[in-house]
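Take a look at this one chain, the form predicted alone, written out in structure tokens.
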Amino acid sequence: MLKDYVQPKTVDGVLASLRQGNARIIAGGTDLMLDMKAGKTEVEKLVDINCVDSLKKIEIVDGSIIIGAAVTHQEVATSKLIQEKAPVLAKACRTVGSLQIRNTGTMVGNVINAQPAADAAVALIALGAVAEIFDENGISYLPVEELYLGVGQSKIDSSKQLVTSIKFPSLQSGQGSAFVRLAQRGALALPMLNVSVVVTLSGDKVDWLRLVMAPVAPKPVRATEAEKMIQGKQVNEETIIATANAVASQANPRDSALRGSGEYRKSVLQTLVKRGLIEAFAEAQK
């Protein structure tokens, strides 16, 4: 049952907090709450991490984008930084819920929340992104790729840890990116399948790609074989043919009754990555 809710101001004041019993953070709580009201959590004390200024921020730091934990997901979308620096994940941001849901939950927490088809996650995997992660030993970094456990079960312990920010390399000149998804008809349908690409030209040649797919195994997936075999190619219908069809061997969706079959959605799957394929050569070509 719960007993206290409280609200530090600093990263050292949530740890010392933390350690005071069971408790967790709290940020936007679109799904912690919920999962406290079904009774699939117990917690006695909330630690709510909105009012650390440092956590709220979106910046540039030598040529890395810094997207704090208390920052929502409809402040990525509409950031003029992430759209200009980072399109895909803003594109990835904005199909998250409904509104009001964007305008309460956080990006950090819907990739804590372990999710395969997280769409935020999903796009900052194609981006290289890195947690900072703060608890009692000090501060350590981990991929956000590596943050996955399993559905829904995170390496991150929100009773003990803190994620203050989520960090990646801006997008330069020469760089394209793409996030493609496909869904039910309704404002909050979940993800059948998305896909993120960030690429990298050289003239008319691929210099290097990475191609994030979800759901398609408990977490987002890399499209490794993909990557590697598409690199120092042309940009062309062939190269584009041949990647998705490697995305595809790579992929092992199963049947579900919300997605739809497995058999049908790795089809799908082609189109969504040439898509996203042709999206990503544009923006590079630009």
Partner chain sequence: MAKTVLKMILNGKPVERLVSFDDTLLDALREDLGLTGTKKGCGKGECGACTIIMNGKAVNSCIVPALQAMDAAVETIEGIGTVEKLHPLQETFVDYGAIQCGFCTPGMIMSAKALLDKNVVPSREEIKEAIAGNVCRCTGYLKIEEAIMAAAEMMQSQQGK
Second form
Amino acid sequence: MLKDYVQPKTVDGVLASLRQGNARIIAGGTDLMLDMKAGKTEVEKLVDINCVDSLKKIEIVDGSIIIGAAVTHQEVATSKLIQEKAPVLAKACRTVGSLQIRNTGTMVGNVINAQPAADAAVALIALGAVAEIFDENGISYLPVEELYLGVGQSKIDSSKQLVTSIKFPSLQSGQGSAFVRLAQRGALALPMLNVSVVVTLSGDKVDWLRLVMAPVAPKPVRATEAEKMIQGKQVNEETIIATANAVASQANPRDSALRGSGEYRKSVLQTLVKRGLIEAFAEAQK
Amino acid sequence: MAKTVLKMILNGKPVERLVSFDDTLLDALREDLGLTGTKKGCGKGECGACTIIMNGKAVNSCIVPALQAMDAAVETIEGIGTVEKLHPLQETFVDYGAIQCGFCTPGMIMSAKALLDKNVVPSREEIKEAIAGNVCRCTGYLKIEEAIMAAAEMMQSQQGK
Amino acid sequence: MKKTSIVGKNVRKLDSVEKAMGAATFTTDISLPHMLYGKVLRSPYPHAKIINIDTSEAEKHPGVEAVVCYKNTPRVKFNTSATSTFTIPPLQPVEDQYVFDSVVRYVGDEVAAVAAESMEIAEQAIKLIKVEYEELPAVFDPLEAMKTEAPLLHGQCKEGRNIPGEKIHMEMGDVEKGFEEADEVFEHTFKLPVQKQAQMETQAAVAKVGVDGRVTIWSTTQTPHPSQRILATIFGLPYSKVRVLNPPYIGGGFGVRIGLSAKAEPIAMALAMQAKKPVKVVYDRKEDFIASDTRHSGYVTVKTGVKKDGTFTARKMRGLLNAGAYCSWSAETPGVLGAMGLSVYRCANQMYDGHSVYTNTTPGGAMRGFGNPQAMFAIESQVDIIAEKLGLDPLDIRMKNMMKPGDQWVLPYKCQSSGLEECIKKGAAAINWDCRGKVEKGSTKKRGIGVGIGSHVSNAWPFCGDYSNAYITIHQDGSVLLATGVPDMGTGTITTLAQMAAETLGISFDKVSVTFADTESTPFDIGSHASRTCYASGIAVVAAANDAKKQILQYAAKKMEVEEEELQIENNNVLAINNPEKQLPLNKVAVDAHLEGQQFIGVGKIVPENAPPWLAHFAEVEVDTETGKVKVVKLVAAHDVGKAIHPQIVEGQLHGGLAQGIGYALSEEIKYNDKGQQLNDGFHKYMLPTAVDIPELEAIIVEAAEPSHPFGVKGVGETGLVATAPAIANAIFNAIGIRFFEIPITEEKVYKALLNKENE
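Just the form predicted alone so far, so send over the form predicted in complex with the partner chain.
All chains and molecules follow, beginning with the one already shown.
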């Protein structure tokens, strides 16, 4: 039974409130409120982080983009900085749920909620993002990729820890990115598949590529074999098709009665990867 | 049941109400404040019938904790127009046949208002995006979009004056 | 047709300002002093016997004021649908439900209910009810359920294993002879999904029991009068002691509450009678999805004999629908499916057989179209197959065979008017039919154009009884109160009825008020369904208005010393037709009559004929061959509505129907797992279209006046989705050359079909 709801103004205040026990952080609350109603989350106190000004920033510091924990999907999606320096993330955030959901749900919350197909997480992993974590032991950092423990399970314990921000290098010229999504309708739908690509070219060759796909496993998956394979290759149709074919070995989507068979999604994944690569290469070559 | 006082600026006026810690903003509006214009279609943020504007943004009040509205400016369908002077959106929703059963209407109008408050020259795509989270099962959305376009034009000419 | 001044105009809808301001009252908005909140405990099993139920803990829970289950509610069988109140003998209604039973027959079936001071307490309390179940074998598919080893859901049925009601058989001419005359015979079976109405307001009721024993029920029903009878019968009360009304608005219906609102009314009533306080029962969205009627899923088989030139010589159809766990409308829907399926094309030799089958799934009931969309997906897909095979243009084969006024058909009423040819021609022009097949086809995105035609009804007869009544009362100031028993669930009913009343009376529209959907203030009407309000209730309203008008003119004739026949009412004035200067304002006439002890009260009591509206739907689609995703680019719906009383309302009906038709064709479906659980139980899992999924829509109104209605009206409430799915499926065929025999045509089905085609 919920007995208290506090809105601290500082990160220290948030941690102090958590220390008193039986508490949990709430940001947008889009998932948490439903879990509480369904009895999935039992908690006595909610610590709302929306009044902490330092958590509401989107900024660029020394070439790194920092997005605070209280920043909503819509703020990310419409940020000029993100649209310019990390378009893959702006696009991913724009596809979440509906405008109302994007106006409340935070990007960091989406990552910590650890759903296999979290759009923002898929993009952030491709961007090589790292989370900044505060707890009673001080500050630590973990790549977003490593935050996932399993379906709906994060390494972050929101009753003790606060992710203050997520940070990743901004994209430079010669880099390109893409976010491709297949869903059963244009809004209010979880993805059947989503793919994020970040690529760096040197000349007409691929310097390196990060390719993340979901939901093809309990957490977003880096197509490391395809990434390796494409390194140093010429940007052309042949490379794109070979890379798209190579992702299959690392994708094991399960059969979903609601969102398509594993067989279908595995097969059509290659199309999405192909389209993602074409878009990212084009952007990098601009 | 543990309760506390929620203070907010509701439709331009300060209000204080005792709410439960686990109340949603929709509970507070409908049950505690008697503002039943805002509808509950699913209780899960999946249909938009409960859409209100909080600090200038359209949100699903059914999944916003009531206490997250502390000190916030909250607008509901009851606060945007009067019988004597309907809001341009109310006017055009009526005149363009955008209203059938009327259950999605309050949320739909609030989503549209949040858009037009920031942008009185929206494209058709921007309108669609703004109301994509508002399910309407009656109209097929077409007349709703036309009404929003028409309201935008009304607001442009009002602002031009 | 006489020139009209109000009919045909887009007047401001009577309900719209209230709705735009959030001031309109719906059942879910009602709050009464001391009102309690009801919550239902539902079965987790598809089929089980309740061995023991212990409600004692729930009863002791603080704040709980009533707990009901099969032990303390009436053992009176009923049918939640209104069919039980107007099934015409010798047919008998199928009554197979109790408020609560000791056997549960689908996941979500009612086990018990609690009324408590708050919803939270009620939710806690139902968890305290201990139920011991003995699981029974369950069956989910209608074909399986007819086999001898299948469990019986409701004991022996007279027509066959698990078959509710009567099997439907229709026949005309000699089908076998017709097939012999054919050059080619085509036979295909089509599979149809469970579609959900997904109206925005969930099933809801508030029941109040007065100290005098009179019961008032505010609810979301589409049929207050029939619902009054169902409820009074269950609880053994005189009808006059049970008032059923809408408050007055309903958040959509689409057929889901023709009769009771699932069981919201009887459960609220049972709880209120026990608690002696008002009780509100509002289904949550999941309950609405799993425990409230759906469109019938099932199978439709069509066999057609054709001459080389495309002339149909014989058609045989079979419809097999999944009734779900209780009958609801399952005895009637197969009839409408067959009758509509056989009535679009002229064919001398036709036969239909159809019925439903009980299974352990959510009951199938009424949803917009009522069997007709199922029929037309099959027929219109097959007509396209035939055209393709014979090398005919899909429009030519339709024009060649389409029903025309005077043609013989299986229905007991006449086809007296048809604008179908005009619909096809105008629709074809709007979709650029001439470009069909000539559209530039990209390598991975392929475009196609398709068509589907159809018809429907303008009321419920002959599938069940249909009649309407209306009162018109002229106030002393010449303003008018219209009383009609039909709800306005968003379809503009009260506005169009008021328009017809004002037009007939010769008074201005703003002088008319309407009381509606209330058993205490309105005469009996079978309710808002079957595309009937504008047609059937409209005829009653016009009759009432004419009756009132006759009284006015009789009275005025004496006053004005003019023959009654020479008088007319125009613009709120009674005037002499040949001498318009001779006039009396209506308010003067009314107040004079009042002072002499007379009020003009018109009564309309009618039994309607019926009339077919006609429609042609055209779709343009784009298929992404690399993902299987189908995008509808444009939809055109040309409809012969007889006369559009309010064109904007008509367009709105068509747009809404089209949107539901897109969902039916491509994405909407409730699926089950092997435990009988509904997988798509909320908006997030049920893929109805959002604003961004809707293509360009074009509604074209065609008006071929219908002689059986005073203003020429035909029904339009359901037609918008009758042929949408086949038009889209036919467009997909045109785009990629693949025929789908099952909807929804999801991205995965398209993708797999494309792969199979490649591998052939």
